[in-house]
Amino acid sequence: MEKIGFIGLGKMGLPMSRRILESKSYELFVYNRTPGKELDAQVVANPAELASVVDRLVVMVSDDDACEAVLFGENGVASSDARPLVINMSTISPKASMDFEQRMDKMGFGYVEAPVLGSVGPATQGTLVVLAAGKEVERARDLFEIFGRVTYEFPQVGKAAEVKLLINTNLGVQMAILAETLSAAEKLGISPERFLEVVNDSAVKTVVSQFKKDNLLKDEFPAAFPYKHLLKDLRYSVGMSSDAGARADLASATRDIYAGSEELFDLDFSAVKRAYRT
């Protein structure tokens, strides 16, 4: 039975590793930096010793931070004498992922850049949108087939990252907007269930306005994409913009008012509505 390695066992980390479990098809081992996660996975001690037992490697951390560690830092997976496929399906900024592939090519790595769309629920069911770059994309479909319901391809990697956070970047401004309106409805004395209503039945209903209606009126924000990730996001996209010669007025406008709150990061995305309190 072939042997897959994951790294990362957060949010969404998590739920992938045991659809790999689920598919009884691959046999398991993962590293995750805070210890105590629960899964029926064979647990290394750091990405070296991960890197050396596998055939495949999945990374699904934080940021390009996060990443710089697992597969360059101390024990990292570069520090190993063997060679597995990585698969990098963090959401990090496409220069970070550009040079990541360029230094495990040298070290004679294969690497495959597969940012997701989608959040804990997707994740789940095995419905992600996966979204794959790379020379060696071939060899990670199976994988792709048992986290999500479509693989879109790109011809090179830093591309699948740059429409990763163009897609988070409509998914914040929809949000903020959404946050907004909501936030000067009841200023007016609208009601904020008769508001959302509305939305929900016009020409400006999305899936944020639809998914996020429960977690707006009762103002509850269980993390299901956390606020701190989006705002990572943000913050990669408008410097992913700047350098491209491209506008990112909305992107930057948006940035800051999540970068505002600095006490809701843990909270999902959607806590964005507790900025725009007076």
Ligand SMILES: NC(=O)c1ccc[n+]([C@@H]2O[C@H](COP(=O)([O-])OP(=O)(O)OC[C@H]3O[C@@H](n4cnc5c(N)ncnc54)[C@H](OP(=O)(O)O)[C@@H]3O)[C@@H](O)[C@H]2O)c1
Second form
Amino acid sequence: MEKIGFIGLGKMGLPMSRRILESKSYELFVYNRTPGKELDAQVVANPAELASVVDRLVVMVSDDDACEAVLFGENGVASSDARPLVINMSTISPKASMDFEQRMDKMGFGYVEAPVLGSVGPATQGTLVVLAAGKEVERARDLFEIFGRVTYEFPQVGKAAEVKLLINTNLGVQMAILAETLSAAEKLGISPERFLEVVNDSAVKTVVSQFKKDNLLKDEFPAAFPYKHLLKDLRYSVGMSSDAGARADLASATRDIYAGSEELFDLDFSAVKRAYRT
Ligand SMILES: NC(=O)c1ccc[n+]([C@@H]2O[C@H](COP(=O)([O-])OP(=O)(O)OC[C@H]3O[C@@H](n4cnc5c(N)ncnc54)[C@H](OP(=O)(O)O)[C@@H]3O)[C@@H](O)[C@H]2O)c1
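One more: the block was the form predicted alone; return the form predicted in complex with the named molecule.
Next comes the full complex, this chain leading.
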């Protein structure tokens, strides 16, 4: 059986790597910075060791810095003598992704950029939407079919990352405006239950207003998509748009709303409702 590696067993990486195991088509090797994540796979000591035993490896870590660490840091993938295909599914800045591709390419590694849409539920069910770019996308297709229901391809590395950030900008703005108007409704003495009921029977109904309704009403925000990751995406998005000379008025305002509440970072991104408590 082909050996596949997985780096990053977080909220997304754990269910995604579990799907590789459950397919029974590959031998799975995993690395996570903090040891002890439960998975019936072979655990290796560092990314370099992982790279030396597998043919292809998936990276699913937090951000640009985390990717830099596992790819090029001490005992990173790049310090291995082997040259597996690197499939980076983390949501990162397009700039960093293009830089990773260039550096990996120079060293003889294939690099595929493949951020995903969908959260822990779709990751568990294998119904993510994969946004893929890179010269070797074809070599990752069987894995994308395990993780997702559809793959959208883009012409070069950086483009899939850009689309992912633009989608998450929409998500952040939708979440923030819902939280803002719900807070206003409460201040106006309108029942939050009734307000959300009407929202969800109107033209402004969204997936966010439906799926986050219970969190908002119960004021409980168990993390599916962590607040700190949405803030990271908004920051990357504003930087990306500004580099391209595009306006990012709502993205910047939403980023600032999210940035103001460090105590919410580990909760779900819908906890932005608490940022409106004054
Ligand atoms: N959660 C979602 O709904 C969702 C949906 C779509 C896309 N995403 C994106 O998918 C990626 C992973 O998200 P997640 O929700 O799984 O995040 P998470 O639960 O916070 O997990 C982050 C992972 O990155 C690792 N990591 C962080 N910094 C590192 C470093 N410096 N060196 C090595 N490893 C490091 C963590 O290792 P430790 O265990 O040691 O901390 C952990 O395995 C992010 O880019 C996120 O934006 C998330």
